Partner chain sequence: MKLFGRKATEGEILAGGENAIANKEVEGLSQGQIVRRRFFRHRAAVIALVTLSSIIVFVITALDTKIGPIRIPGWWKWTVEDIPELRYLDCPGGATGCPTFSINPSSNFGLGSHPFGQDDIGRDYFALVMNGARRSLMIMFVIGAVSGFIGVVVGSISGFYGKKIDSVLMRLVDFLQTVPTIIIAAVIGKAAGRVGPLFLALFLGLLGWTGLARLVRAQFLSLREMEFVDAARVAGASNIRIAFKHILPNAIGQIIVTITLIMAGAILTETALSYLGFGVVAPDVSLGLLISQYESSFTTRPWLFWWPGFFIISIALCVNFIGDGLRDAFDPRQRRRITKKDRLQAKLQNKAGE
Amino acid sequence: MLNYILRRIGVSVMILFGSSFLVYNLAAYASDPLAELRLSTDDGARQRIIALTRDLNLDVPPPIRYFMWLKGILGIFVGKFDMGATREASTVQAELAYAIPTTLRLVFAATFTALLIGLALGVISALRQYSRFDYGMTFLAFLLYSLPIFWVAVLLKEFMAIQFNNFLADPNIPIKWMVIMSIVGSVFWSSLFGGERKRFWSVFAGAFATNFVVLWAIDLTDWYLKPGLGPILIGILSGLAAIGITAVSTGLDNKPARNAALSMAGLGVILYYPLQRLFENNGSYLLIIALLLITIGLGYGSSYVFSKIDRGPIARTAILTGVVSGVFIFADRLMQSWTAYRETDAINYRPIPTYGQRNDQLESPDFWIQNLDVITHLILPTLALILISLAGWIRYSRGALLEVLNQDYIRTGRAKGLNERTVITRHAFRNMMLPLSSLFVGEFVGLVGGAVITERVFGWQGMGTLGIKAINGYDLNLLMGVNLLLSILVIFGNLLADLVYSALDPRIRLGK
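Which coordinates fit this single chain in the form predicted alone?
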C-alpha cells in the first residue's frame, strides 16, 4: 500500500507540473493585462504600464516567467513560499487565505447535508421500490434536477428571506396554511411508513393531527420570536434519536446498545442546566471541541457498563446518540440568543440576510450572537446548493442500492436467515458506497472550485468569485494560485477515493 501511495504521489507531481505549465502559458498568451492601459488617455497610464510590467515581469517570455513562478512555489521547501502578487499589489496567498475558509464553510455545510439527506431518501426509496414514496422521490429528484440554480437562489431570497422577515414583524399562521402544511407533511410520512390502504390512512390521520397541533402551538406561543427547545423537548428528541440510531445501528433487539443509547440521551437532559451555565460563562470553539471529546469518551465508556463482549457496535450507537443530543443542546443555546440578535442595530429585526457571508456592522462580543450571524448567512446559499445536489444523490444512492440488492450474496444472506436490517446495513450498504465514494469526492472538489453562480447571487467572496476575478482582470498569478489549489485537491481526492475503495472492499489490494 505504501509503495502504491508513493507511486501515485510521484505521478501526481508530474501531472501538476505539466498541467500548470500548460495553463500558465495558455493564459499568458491569451491575455494582455496592459490592453486597457494602452488605450487609456490618462496621464498616469504610462507610469502604470511601467509599474505593472516591472511587478508582474511582463517583459519576460511566458515559458521563462513560468519557471520564475515555479521557483516561488518550490520555495516552500526552504521556507520562502511565494505565489506572486496580484494586479492590486496584494499577495496571492492573502487572497486565497480569505477565500478558502469562506468556500469551505459553504461546501462542508451543503455537501454533507445533501449527502446525508440524499442517501437516506435514496436508500428508503430503493427499499420501497415502486411504492408511493418511491414514485414521489423520483418525481422530486427530476424536478430538482431540472431547476436552474440562479432561479432557485432568487426564489429563496424572496420567500425565505424577504417574505419571512416581513412575517416576523407580525407572526401569525392562518388556519388555511396550517391545514395545507399538515397535509403535505402527512403525505410524506404516510408514504414513508404506510403500506396497505388502511395503514396508509391511519398514518396520514395521525401525522395530520400531530403536524396541526405542533403548528398551532408554535403560532400560539410566538415561537418564531422566542425560539427554544428546553430540557423536556430535548429529552423527547434525544430519546427518539436513541431509538432510531439503535434500530439502524444494531437493531432494537440489542438490549445493551439500546440501554447505552438511552442513557446517553438521559445524560444530555441531566446535564442541560450545568451546560447552560458553562455556555454562558465560557462560550468558545475550544469548549465545544472539549465537550465533543468528552461525549465520545462517555459513549465509549458506556459500552463497558452495559456489555462485556462485542462493545464496538454499542459504543458506536452510544456515541452517535450523545453527539445528536449535544447538537440539540447547542441549537437550543443558539436559539436563546435569537431575540438579542434580532434586536441589534445591525440586524434591525430582519434576521435572515440575502447578501454577504456575515454582517460587518454587527459589533457584538457575544460568541453565540456572532455564530448566529454566520449561520443565518449560511442558510440561503447552503439550501440552494442542497436542493440542486439532492436530486443527484437520491438517484445515485437508489440505483446503487438496487444494483447491490440483486447480487447473489444478498440472496444468500437472506436464505441463511439473516434479518433484513443486517442484510441491508452490513452487506448491501457497504458495497453500495463503492461507486458513491468517487462521486462524493468529485462533488466536493467541484464545489470547492467555487459555486460561482451561488456565490455571485448571494454575494459570497469564495473561490468561484476569486477565479472569475482572476480571469476578468487578466490576473495570471491569481489564476495560477486558484488553479494550483484545485489541481492539488482533485489529485488528492482521487487518491483518497482509491483508498476508500480498499477500505470498503477488502478484495481490492492496491499494493498488488
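Quick caveat, the model's predicted, so the values are computed rather than measured. Numbering follows the first chain given and starts at 1. Whichever C-alpha set is largest while still superposing within 1.5 Å between the two forms counts as the rigid core. Compared with the form predicted in complex with the partner chain:
- Superposition on the rigid core between these two forms places the CA atom of residue 414 less than 2 Å from its counterpart.
- If you fit the rigid core between these two forms, you'll see the Cα of residue 78 move by 2 angstroms or more.
- A rotation of 10° separates the smaller rigid part from the larger between these two forms once C-alpha atoms are superposed.
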The other form holds:
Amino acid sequence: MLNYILRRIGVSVMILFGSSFLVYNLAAYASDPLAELRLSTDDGARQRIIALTRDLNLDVPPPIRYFMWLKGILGIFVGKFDMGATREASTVQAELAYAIPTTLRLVFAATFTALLIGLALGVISALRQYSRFDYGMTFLAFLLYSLPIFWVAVLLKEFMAIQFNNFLADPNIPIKWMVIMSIVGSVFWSSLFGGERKRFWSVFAGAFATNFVVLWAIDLTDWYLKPGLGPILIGILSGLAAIGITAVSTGLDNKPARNAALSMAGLGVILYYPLQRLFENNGSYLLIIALLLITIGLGYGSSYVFSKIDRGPIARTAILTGVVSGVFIFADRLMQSWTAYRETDAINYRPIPTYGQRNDQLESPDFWIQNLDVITHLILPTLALILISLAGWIRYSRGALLEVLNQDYIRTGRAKGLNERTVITRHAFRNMMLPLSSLFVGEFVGLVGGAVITERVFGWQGMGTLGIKAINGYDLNLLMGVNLLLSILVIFGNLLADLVYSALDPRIRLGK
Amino acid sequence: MKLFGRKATEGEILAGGENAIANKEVEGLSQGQIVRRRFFRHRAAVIALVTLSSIIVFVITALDTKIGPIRIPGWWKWTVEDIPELRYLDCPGGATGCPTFSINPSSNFGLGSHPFGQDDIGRDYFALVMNGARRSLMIMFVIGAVSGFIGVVVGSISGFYGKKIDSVLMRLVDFLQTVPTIIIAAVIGKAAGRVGPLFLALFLGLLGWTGLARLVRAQFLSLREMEFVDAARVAGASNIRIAFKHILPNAIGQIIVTITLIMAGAILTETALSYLGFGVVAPDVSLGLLISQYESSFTTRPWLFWWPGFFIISIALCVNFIGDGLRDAFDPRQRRRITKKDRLQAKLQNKAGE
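Could I have the structure of this protein in the form predicted in complex with the partner chain, to go alongside the form predicted alone above?
Up next: the whole complex, starting with the chain shown before.
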C-alpha cells in the first residue's frame, strides 16, 4: 500500500512538473505583460517598464525563467518557499493566503448542502422508479444540467436579493401567492409519497392545508421581521425530527431508540432557557464546539440509560436527534439577532446582499450579528453553486441505488424476511455510497475550479477572482500560483478518492 | 405512512414473464433496428431531437450565410450590421428598444419589426441572438467532433495495444486533466480573441477529450478479451479490422452518449468563457457575450437578458435529453418498462396460442 502511494506521488510530481512547465510557457508567450505600458507615451511608463522587467525578470526567456520560478517553489524543502511577486509588488503567497479560505468556505457550504439534498432526492427517486416524482426529478436534473451558472446567478440576485429586500421593507404575502406556494409545495409532497389516486389527493389536501396555515401564520405574526422559534416550536420540531430520524435509522418499533431520541429532543427544550443565558454572555466558536461535544456525550449516555444491549444504533439515533435540536436552538438564537442586524447602519433594512463576502461597514462586535452577516453573504453564491451541482448528485445517487437494488444480496435480504427499511438503509444504502464516495472528492475539486464564475458574479475575493485578475493583468506569477494550487488539488484529490474507495470496499486492492 | 413503500412486487413476480415479453419484441431485428426502436420510444428524447433540429434550421436560415464568394440570403429582414432607428415610444418604464412581439390580440398582435427588441444603439436583437446562437452551435459541434475524434483514437489505441503505449497515453491524459481547463482556456481565449471563435472551439476540443479516452480505453480493455475477438483473430483478421469491425461497434453506444455529454458541456463552457471575457469577444457575437453585456440592464430591459439565456438552455437541454435517449437505447440491460397493457396483450396472445 505504502509502496503504491509513494509511486503514485512520484508520478504525480512528474506530471505537475510537466503541466506547470507547459502552462508557464503557454501563458508567457501568449501574453505580453508590458504591452499596455509600451503604448503609453507617459514618462513614468518607461520607468515602470524598467522596474517591472527587473522585478519579474522579464528579460530572461520564459523556458529559463520557469526554472527560476521553480527554484522558488522547491525552496519549500529548505524553508525558503517563494512563489514570486505579483505585479503590484505583493507576494503571491499573501494573495493566496487570503483567497483560499474564501473559496473553501463557499465550496464547503455548497458541496455538503448539495450532497445532502441531492442524495435524498436521488434515493427517493430511485425507490419510486418510474413514478411522477421520478420523472419530475429526472427533468429537474436535466434542466439544472443545462443552466449556465452566470445566468442563474443574475436571476438569483434579482429575485432572491433585490426583490426580496423590497418585500421585507413592506412585508405582506398576498393571498394569491399563499395559494400558489401552497399548491407547489403540496404537489411536491404528494408526488413524493406517491401511491394510488386516493392517497395522492389525501396527502395533497393535508400538505395544502398545512402549508397554507403556516404561511398565513407567518404573515399574520410578521414572522420574517421578528423571526424566532421559541421553546414550543423547538419542542415540536425536535420531536418530529426525533420520530423521523428513528424511523429511518432504527425503525419506530425499536423502543429504546425511540425513547432515547425523544428524550434528547425533550432535553433540548429543557435546556433552552439556560442556554439563552449562556449565549447572552459569550458567543464563540469554542462554545459551539464544546456544546456539540456535550450533545454527543449526552446522546451516547442516553443509550446506556435506555438499553443494555445493542447500544450502537441507539446512540447514533440519539446523537443525530440531539445535533438536530441543537441546530434548531442555534438557529433560534441567530434569529433573535435578526432585527438588530437589520437595523444596523451598514445593513439599513436590506439584509440580503448581492455582492461581496462580508460587509466591511458592519461595526458590531456581537458574535451572532457577525455570523448573520457571514450567512447572509453566503446565501446567494451557495444557492447558485448548489443548483448547479445538485443535478449531478440526483443522477448519481439514483443510478447507484438502482444498480445496487438489482444485486443478488438485496434479493437475499428480502427473501430471508428483513423488513424493507433494513434492506434499504443497511444493505442498499451503504453499498450505494461506495462509488459516490469517490465521486464526492472529484466533485469537490471540480467545484473549487468551477467557482470561478460564481465568485466573479458575486464579487468574492477567492481563487477564481485571483485567476481572472492574473489573466487580465498578465500577472504570470499569480497565475502560476493559482494554477499550481488547483493542479495539486486535482492530483491529490484523485489519489485520495482511490484510497478512500479501496479503504471502504474490500474487493478493491490498489497497486496489484 | 410507508416510508419505504415497495412498488414493483407484482412486477418482480412476473419477472420471468416480462423477460419473455421484452425478448419477443426484439426477435429477428438487427442491432441498429433495436436501437432505433428504443430511441424512438423515449418520448422526451424524440421531442428533444425534433426541437433541436428545428432550432438549428431556424437559426441557420435566419441570417445571411456566406460561403466564400457565394451569399445565401436569410429570411430575416435585419442583419447584425444594420442600425435601424431605436424605438423610444410606448416602452414600459421609459426603457428604449423594447420588443414589439405581442400576443395580445387587441393591440399590435404579431411580431412587429423587432420581436426581441433592440440593443443600446438600435441593432435588431433577434438578429444578434440568431448570430450568437449560430456561433454557439458551431462551437458546440466543433468541440464535439474534435474531442470525439481524439478521444476515440487515443482511447482505442491505448486499450487495444496496452502495455507501454497504454501507460504513455494514459500519463498524457493525467497530464491534461491536471491543467485546470477554465484557466488554460482563458489564457488561450485572451490571445484567441484576435484569432476568432473557430480557433477557440478547436482549442477547447483539444482539451476536452480526456474523459472519453479513458472510457473508450476501458471498453477496449474488456472487449478485447472477449471470445469473438479471439474468433476473429483465428480467422485471420488484421488488428485494424478487429479494432474497427469487431470492437468499436460494441463500444459505440457509450461513445456517442459521452460525446453528447461533452457537447452539452461545451456550449456551457463556451458561454461561460465568453461571459468572463475570454471566449468570443466583440464585435463578434455569442450568447454568453450577450448575457454578460446586458447583465446590468436586467431590471430595466430584461428582454436583453432572457432571450440569449432561453436559447442556451433549450439547446443544452435538448442535447442532454437526446443523450439520455441514446443511453437507454444502447444499453443492452435496459428494458422497456412493462405496462399493464403489455401484460394483458401477452396473456391474450398466450391464450390465442393455446
